[in-house]
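Here we start with a single chain on its own, the form predicted on its own, put down as C-alpha cells.
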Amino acid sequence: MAHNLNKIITKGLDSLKATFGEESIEKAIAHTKRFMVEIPGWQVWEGFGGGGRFEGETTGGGARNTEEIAQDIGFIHQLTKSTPDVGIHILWFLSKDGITGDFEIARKVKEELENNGIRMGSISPTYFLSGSEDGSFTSQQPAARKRYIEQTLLGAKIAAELSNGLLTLWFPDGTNYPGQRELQQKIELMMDCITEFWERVPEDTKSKLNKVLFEYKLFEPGTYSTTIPDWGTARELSRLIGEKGGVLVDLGHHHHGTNIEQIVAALISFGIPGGFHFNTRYAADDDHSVQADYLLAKIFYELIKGDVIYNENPSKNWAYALDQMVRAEQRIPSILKSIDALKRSIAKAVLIDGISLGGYQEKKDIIGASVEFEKALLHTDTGPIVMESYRRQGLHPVPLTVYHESGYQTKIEQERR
C-alpha cells in the first residue's frame, strides 16, 4: 500500500509540475508544511455538545478531562506536526465550580498540554454558562457584569503568564424579541464593561499580551438580535483595547452568500489584528468539519495576499484555530479531516500565478483573469503536495490512515466508557 501511495504522490506531483512549474509546487509544499493550527480542547472533550441541535449519541472515546484532552490533541499532533496550540475555556476547563476560574488550574492544565509535546494556546473566557440568560456584559445584573469582568481579567492574566498571550472573546448576549431590551443600552454596557477590563489590565500583564481578538456572531443564541452581529461591531469594540485588539472571523456567523474573502481583504486592508474560527456550515452555525472548498481556498487566497500567515514578524500573523462541533462523528478523525482541507486549500492559493493574473487584470481581461484564479483555487487537487508535505517531515503521507491503523480509536472507547 505505501509502495502505490508513492507512486500516487509521484504521479500527481509531476502532474501539477507540469501545469504550474516546480518551483510553484515546491513553494506550495513549504507553505503547506508550515502551516499550524489551534485544535480547541473542547473538540474532543466529551462535555463538548448537547442540548438543541447537539444532542443525541456521541460516537464514544471523548475526552473525560484535561488530561485526555493533552493525550487526543497531543496524539494529533505527532501525526501531523500541525497542532502545537489547545485553545482553552476558562469555565470549562479551569474552574472547580463552573462560575470563577483558578489560576493554579490553569499551571497544572500547561503542566498537562507540555507532558504531551503541545502548549496551551487561546484563552477565552466562558460567557454563556448559567447567570448568563440576560446577557454577560450586558446584563441588566451589576454583579453578573462583575463576575464576567473579574474572569475576563482572569483569562488576561492566564494568557499573558502561562500561553501564548492571545486572549479571544465571544458573547453570547442578544435577544430574541423586539422590545426584550434596548439594543442602544446594550452596546454601552458592552463598552462600559470593555473599557473597564482593559483599564484594570496591570500594565505589566497588557505588554506580555499579544492579541485580544472580538468573535463576532449573525445569530444565536439570540435569534432577533445580538449585540456583536458583524465585523463592524467587533472592529469599534476592539479599538478600546487599543492596537492589540482586533477582530475573530467565524465561518458560520455569517449569512449565505456572504463574501468573507471580501471581509478578510478589509481587515487586512486596515491593518486589523484578525484570527480565524475554521468550520463549515450548510444550513445556520452548525459548525461541521472543515471543506477544501473554493470559499475556503479564496479565503487563503487573501490571507497568503496580505502577508498575515507566514510573516517573518509573529505579531502581524493572524490566529487559526478549529472550531466544529463533532457530536456525531468520532472527534479526532473529524479534525484530521479538517486539518487536510485547510492544507489543501492553502495549497491552492499558493498555485495562484501571480504575473499572470496580474497581466490579466493589468489588460482589463475579466474572463482571462478568472479562469487563471479558478485553475489553482477551483479546479486543482492538491493532495499529492499534502501528502509530499507529511512525507518530508517523516510522517505518513496521509494521517487519517495512521490513525486508523493505531488502534488509538479503540482504546480510548473502550478506556473511556
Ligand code: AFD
Second form
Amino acid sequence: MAHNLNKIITKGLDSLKATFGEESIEKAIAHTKRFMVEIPGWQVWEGFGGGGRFEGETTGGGARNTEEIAQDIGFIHQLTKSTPDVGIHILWFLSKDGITGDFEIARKVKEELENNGIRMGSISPTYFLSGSEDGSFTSQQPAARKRYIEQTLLGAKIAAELSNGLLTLWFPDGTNYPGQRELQQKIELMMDCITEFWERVPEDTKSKLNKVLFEYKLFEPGTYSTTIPDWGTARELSRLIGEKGGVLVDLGHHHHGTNIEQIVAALISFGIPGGFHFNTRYAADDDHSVQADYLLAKIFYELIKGDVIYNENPSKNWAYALDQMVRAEQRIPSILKSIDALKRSIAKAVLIDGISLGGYQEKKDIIGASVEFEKALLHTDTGPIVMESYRRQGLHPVPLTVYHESGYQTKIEQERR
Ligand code: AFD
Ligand code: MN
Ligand code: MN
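The form predicted together with this ligand is what I want next, because the block you gave corresponds to the form predicted on its own; please supply it.
What follows is the whole complex; the chain from before opens it.
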C-alpha cells in the first residue's frame, strides 16, 4: 500500500482522536466495520435504465444475466466485506416470460449467489412491466389484479424459503390526469388486494417472513397522482400486514427540502418496521450514487439513536439497501462510492457527543447545541475512520483503488459486448 496512504490514515485518526477522544474513534471504527448494505441486482444489470429514465447509450460491462450479477456483487463484497445480500426483482430475474415468476429459477439464482460468496436478499415483486398499464393492485381488470397477487404470494414464498424473509413492495400505480381514474377507488383496490394477499399467505410462510415493507414515492411513473405517495399512506397499507408490515424510505422519493430525518424519527418513535433505499437526488428520483452529505449524516444519527441499525435483536433492525443506477456511469465504481458514503455517514453519527449535546439542549443553548451537532455531522472528515475499518479487516483501505487496479472493468467490458 502506498506509504502516504498509511500516513493519511494515521494522521487523520490522530486528528480525529484529538477532537473526539480515542474511545469515540474506536466506537466509530467498529460501527463502520459492521455496517452492511444490500445491493439490488439491478444496480449492475445492463437492463436497468435507472435515473432519468432515459435509455440508450450506457457504459459497457453491465451484467447480462443473474450469473454475472452474482459475480459482480460477489467481487464488491470481496473488496468491502459489506455487501453480503443481493436484492432480487421477480420479473427481471426470476421469470422466463416477464409475466410470471418461477420458484425453480429462484432456487438457481440463490445457488449462483452463494457460489459467489453472497446471499439472496430482499424480494421485490415486479408490479411494472407489461400488463401494468392500468396499474397493478389497482388495475380495473380483475385478471390483472389476480396476476399481481399471485406474484406477490410467490414473492413471499421465495423470501421465506430461499432468502432473508424481506419482501419489499413498490407499486407504480398512479395516474397522469385528474379524472383518469377514481383516486379513492385505487386506494380501495390496493387495500383489497393487500388484504387478499395476506389472507392467502400460509401461516408457515408468515412465520418465516421478517418484514413486508411498502415503499412510497412522490410521483412517477404517474405524474398527477401516485397511489402510495407518502409514508402515511404506506403506513396505513402496511397495517393490513400486521406487525411485520412497515415502510420503506427511498431518499429520492420526496419533495425537495423534505425533512427526511423527521420521517425517520416518526417511524422509529411509532415502532414501525422500516427500511431504506439509499441514493442521491438532485431533481427527483434520480437514483444517483450516494453522497455523504449532511442529510445522510442526520438520518444515521436518528437510526443509531433509535437503535435500528445495531440492535442485538435482528428483527428490530431496519433493512438497508442501495437503489441507484444511472446508465452513463460505471456501475461498480458507483456502488463502491455509495458504500464509502454510507460508512462515512455512520461514523459521523457515532461521533456525536450525546452528553455534551444534551447539556446544550437542557440549557436551551440553541446555538451551542447546533454547533455541537454540526461539529460531528457536518464538519468532520471521517474518511480515515472508513479506511481504518477496511484495514482492520485485512482489506485495502480504498476499495475503489483496488477495483481500478484489478482490471475487472476492462475485463467485463471486453467479455460482455
Ligand atoms: C424504481 C422505483 C423504486 C423501486 C425501484 C426498484 O422508483 O425506487 O424501489 O425502481 O423497483 O427506482
Ligand atoms: Mn427504491
Ligand atoms: Mn426510485
